[in-house]
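Only one chain is included here, represented as structure tokens and corresponding to the form predicted alone.
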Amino acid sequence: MGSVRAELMKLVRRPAAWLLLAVALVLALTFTYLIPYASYAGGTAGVRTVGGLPAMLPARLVGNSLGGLPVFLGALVLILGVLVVGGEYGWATWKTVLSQGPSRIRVYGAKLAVLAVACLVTVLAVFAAGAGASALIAAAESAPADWPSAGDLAQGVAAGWLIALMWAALGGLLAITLRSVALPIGLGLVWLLAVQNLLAGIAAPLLSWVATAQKGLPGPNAGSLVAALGAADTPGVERLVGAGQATIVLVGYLVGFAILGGAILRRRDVL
């Protein structure tokens, strides 16, 4: 617990962590509520968009809150994972940390525990911000505020937490493998924002084996899981597999990333 408290203190006092959370909330609100509502309220030549309002009401809270995790919000969480696990490389403080007594695995486990807390806070914040925005829209338009059930909300938060933690664990693995911060962030963003979208949009329609192989990749499974929970058709969100398979695959990636990162850290020089 001492290592966990130390890592948590470092994260709370790190401005980059709060900046990433702020960016995640701004992106979620802007592209899920602000821009769609501006289009609905104004529309072309003052004509309101038909069918646009239901997508912004509280009934769609779960899907709207999860829609960005397969790609855009997932990229921010991956950056957080790189910063939390790879910060010791950037600051050259691994020797300082380990000389205090804890083993490498204990420090690494503490970093993963803090990442789990940070991912849960991020997901809850996105849900809370979406709830506020959808409630305001419903009140402004005198529309019914039919909220999801407690079970649906819990299921959505759990799914979002799983996806976010999986991406954060990947960021930590990249940081340990490359022993740096900048390069893991760059490679992670290239994969999330470019490669997996190119595979889905260009390669998969042309090559059947690519279409089959992508069903085992983390991004498409994350997109399938949030699509099953009501997320709209946004980049990275497509129901290629069932929710059960997607959950199993994502758990497998999360465990695999975490174990592999710990194994590399334990066996290799930290410098």
Second form
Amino acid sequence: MGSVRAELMKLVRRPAAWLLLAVALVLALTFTYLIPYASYAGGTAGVRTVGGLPAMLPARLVGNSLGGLPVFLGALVLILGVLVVGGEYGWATWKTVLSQGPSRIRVYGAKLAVLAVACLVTVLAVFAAGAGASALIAAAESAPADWPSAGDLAQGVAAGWLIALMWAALGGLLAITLRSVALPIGLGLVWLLAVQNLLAGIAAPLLSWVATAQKGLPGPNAGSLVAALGAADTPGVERLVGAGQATIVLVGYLVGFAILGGAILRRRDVL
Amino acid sequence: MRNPVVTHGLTKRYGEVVAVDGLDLTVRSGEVYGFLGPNGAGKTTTLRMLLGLVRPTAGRVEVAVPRVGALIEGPAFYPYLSGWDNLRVLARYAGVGEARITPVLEMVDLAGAARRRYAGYSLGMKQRLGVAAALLKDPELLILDEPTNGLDPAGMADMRTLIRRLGAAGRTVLLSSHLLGEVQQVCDRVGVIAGGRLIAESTVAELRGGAGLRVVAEPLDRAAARARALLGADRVRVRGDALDLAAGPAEAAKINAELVGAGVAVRELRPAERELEQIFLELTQREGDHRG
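Could you please show the structure of the form predicted in complex with the partner chain, as a counterpart to the form predicted alone just displayed?
Everything in the complex follows now, all chains and molecules, and the chain you saw is the first one.
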């Protein structure tokens, strides 16, 4: 428990963690509510206002809050995962921490625990910000404020948490594998923001085996899960597989990333 | 009482490079042990193996005390936290109460700057915070790897005083250094490492004086002849107005009797204390020749 408290203190005091949360909220609100509402209110209906006003109301809170996780919110939590684990390489503090006696696996477990807390906080914050924005829009437009049921909200938060933690664990694994911060962030972002889109947009329509292989990749499964929960009109959100399969695949990736990261950390020398 | 640190045939290879080669090291309880060697000799790799940061390729490490504190290859902390908060984080990992933080900061004379951010510390303050972190668990064994690196002369003197104080308090201290003067001033015993091998291990006094006798006598040529007859020509060297004999203190009485019996007036017969630097260079040169 002491190691978890130590990791929690490091994260809470770290300005970069709060910056990432702020960026996540700003992006989520801007692309889910601000731009669509500006477009709607200005009367220049575009792609984002296909759903019109109903797409911005509280009834769509779950889908709207999850829509960013397959790509841009996913990228931000991946960066967080890299920072939490890779910071020890960047500052050469693994030796400082391990010299105090905790085992590598204990420290790594504490990092994963803290990442789980941070991912939950991020998802809850996105939901809360979305709830506030949609409530404001409903009030401004005198539209009905029909909130999702508690069950739907819980399901949505759980799905968002799973996806966020999966990306964060990937960030941690990349940091351990590459023993640094900058390169894991760069490679992770290239995968999330470029390779996934190229596979989905260019390779999959041309090659059937790529289309099939996509169904086993983390991004498309995250997109499928959030699509099943109501997300729409967002890059990376497409229902390629069922929600059940997507959940199982994502849990598999989460566990796989976590175990692989721990195994590499345990085996390697701390230089 | 068990020795706090014992290694048996400790070896570390990185591909073709042998960083540490069959090291047998013993650090006794309560002593300040100097681990002396040039840069790249394998000191830090050895210390990392003692702490479990690096896995040996062969051999084994026995660390017989439960509480070990260490400062390895320079201080490393979280730059966005204050010195105090860095120690809070480490205290949580170590499982010690925060009440321990103030005493260790006072021991290294850093209490006044504890609330400042680590990023703004001078190198000397960073080193002292590193020592404070190593002391958090009130360790029975303290491992300090080149703790005076980068410090100005005043900072080095302060650090040596601190190390002597810590050693005097009954702790076992394992101090690695490439600075001979530092080891000479601070340590009880010294292990000399070169090319990953332990090439000498003894007290500083033994290392400096145990290997020879200095004789001032008249007439010198007759003294040299008698000494050569007694010890062999290769163990006798004429240096100025004296003889350097490759003989230990145990042979001093016999040599004195022989010279006096031959009518030589022996004015001085004493252990020849060589400078540690000279010994160090001889040892490492010998090791280099041996390897070459």
